[in-house]
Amino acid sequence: MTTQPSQPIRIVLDTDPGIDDALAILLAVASPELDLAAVTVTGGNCPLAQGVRNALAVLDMVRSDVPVVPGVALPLIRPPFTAEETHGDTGLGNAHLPEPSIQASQDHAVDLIVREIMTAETPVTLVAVAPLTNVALAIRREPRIVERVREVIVMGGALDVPGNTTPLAEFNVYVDPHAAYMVLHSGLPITLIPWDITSKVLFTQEYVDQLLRIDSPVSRFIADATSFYIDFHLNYFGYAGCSINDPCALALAFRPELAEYETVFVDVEIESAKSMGKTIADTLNVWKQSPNVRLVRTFDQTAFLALFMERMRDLAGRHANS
């Protein structure tokens, strides 16, 4: 039996929306175990301005007043790299949400992350499902967040499988490998869920059809967004479904028992052009480095998908057309 926390876990969700980022936002809104302080945005799956618009539109759809806070548009050193072929021209696949009626915060994501972590009465969890640019600069802005944050859950890296962006590198790390290097070497209490794990968590058309039984803009959005994503995964990976990476990371904030973990040292390649962004787990301790991550080694995808569908059905029902 899962013991629920006495009060919701306050989180900041750092994103680059993105289809699976949008699903993570919806899961956060739908989960009473969480107190979503803000959605911070960086460039990644789509340019920063488009990502901010996407986050606002998704939150507006479910009538949420969670702040959307723009952050850093570009990687620390490398040129921008986006993923239109994966997420579509707008970042939300075939979904076309109305222009949001809410506006982005005038705050900056780096400032928000620092302030939330440093001033919270109880420690904040940072869930980072985008290139780690905002997180790296938050560490530079205020190094004390390393000791103050409750946990940093990162979706990124490909350790024992090929990358999804290059033969070796996963997208979030490849976009800003220098930021990933800074974060991994910072001393933050990191839980890392890599592409090795999330690629196997497939959201199929069967799940979409179940949600479409509820006449709701939430159901239609999920169907339209993931139709593009499912087609991409079939054509590119041969998967009969789409990997919903970011909601897996989000779920670990309140259901850590979904995973089994290994404490290990993980590093990032930042010098070689061909292997740029490759993440390496020193499982044999060859480098004699202290472990820097709690690495997800197994994940209960059946339990997670049941949880995700339960929350999406509830959210769709709350916003059903009458």
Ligand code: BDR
Given for the second form:
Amino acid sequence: MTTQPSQPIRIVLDTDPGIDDALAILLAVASPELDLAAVTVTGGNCPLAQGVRNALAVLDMVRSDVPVVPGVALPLIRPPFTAEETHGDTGLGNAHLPEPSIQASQDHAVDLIVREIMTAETPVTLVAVAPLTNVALAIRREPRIVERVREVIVMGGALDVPGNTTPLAEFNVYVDPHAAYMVLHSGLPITLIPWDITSKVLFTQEYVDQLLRIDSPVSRFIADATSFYIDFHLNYFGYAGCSINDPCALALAFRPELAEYETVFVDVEIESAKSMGKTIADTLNVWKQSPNVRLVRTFDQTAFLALFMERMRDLAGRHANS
Ligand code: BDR
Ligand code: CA
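Beyond the form predicted alone, can we have the form predicted in complex with the ligand?
Next comes the full complex, this chain leading.
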């Protein structure tokens, strides 16, 4: 049992929505421990404009006025690489949300990230669940964010398991490996939750069915979005459920005790075509580098899934059809 901080933790959530990004947005909205300053968006699972539209539609569904701030559309150096086979043509699986009634912010994600971190009274946590393009450019725009930010929680990398995008690389790092390199070498206080961990956190049809007992657009959305994602995980990985990567990262912002960590140096390959985006943890410190991440090594998925379901039930209930 943790004591709840008297003041919610202010976060910026950097996304490429994306089915599991949408679930992370919902978890952030549903969690009173957090004060969600903005949802920033980059190109990734789907092109930037589609990702922005998806973030707006998800927030509109739960009548949230959290700003959605578009960021950088393309990776720093490599060509764009999207994931329709994983997230569907719109990025939200089989869900078809109404045209959002709210508009995207005129601000830019890189400016928002810098301003939030530099001007907040209490340090801000950045949760990055997308290719790291926006974060890398925020460091270049204002290097002092490295000292000011409370924590940067990154979902990305495949260290001791095969990648989900190439045999070696995980999607978020593969899409913009140069941005990942900049972030890993920046001195930011990074907590890294890799595919090694999140791929095992399976959201199954049983959970969906439980939520569907609440007649609500929220449960309907979760069912429609994850039906595509569950089929993909079964066909591609043979998993009985979908890996909900991004909400795991989000939960660590207020429930760090869900994980056990190792402080270690992690690097990323940015030169070789075949191993592009491969993340490597130097656990034996062969390279004699100072640790640059707090790497999640174990994760209490039972406790996390209980938390996730509690929060989704609550959100669905708040927006239930009468
Ligand atoms: C990551 O890649 C994306 O497809 C997901 O949204 C998640 O952020 C998992 O590798
Ligand atoms: Ca994502």
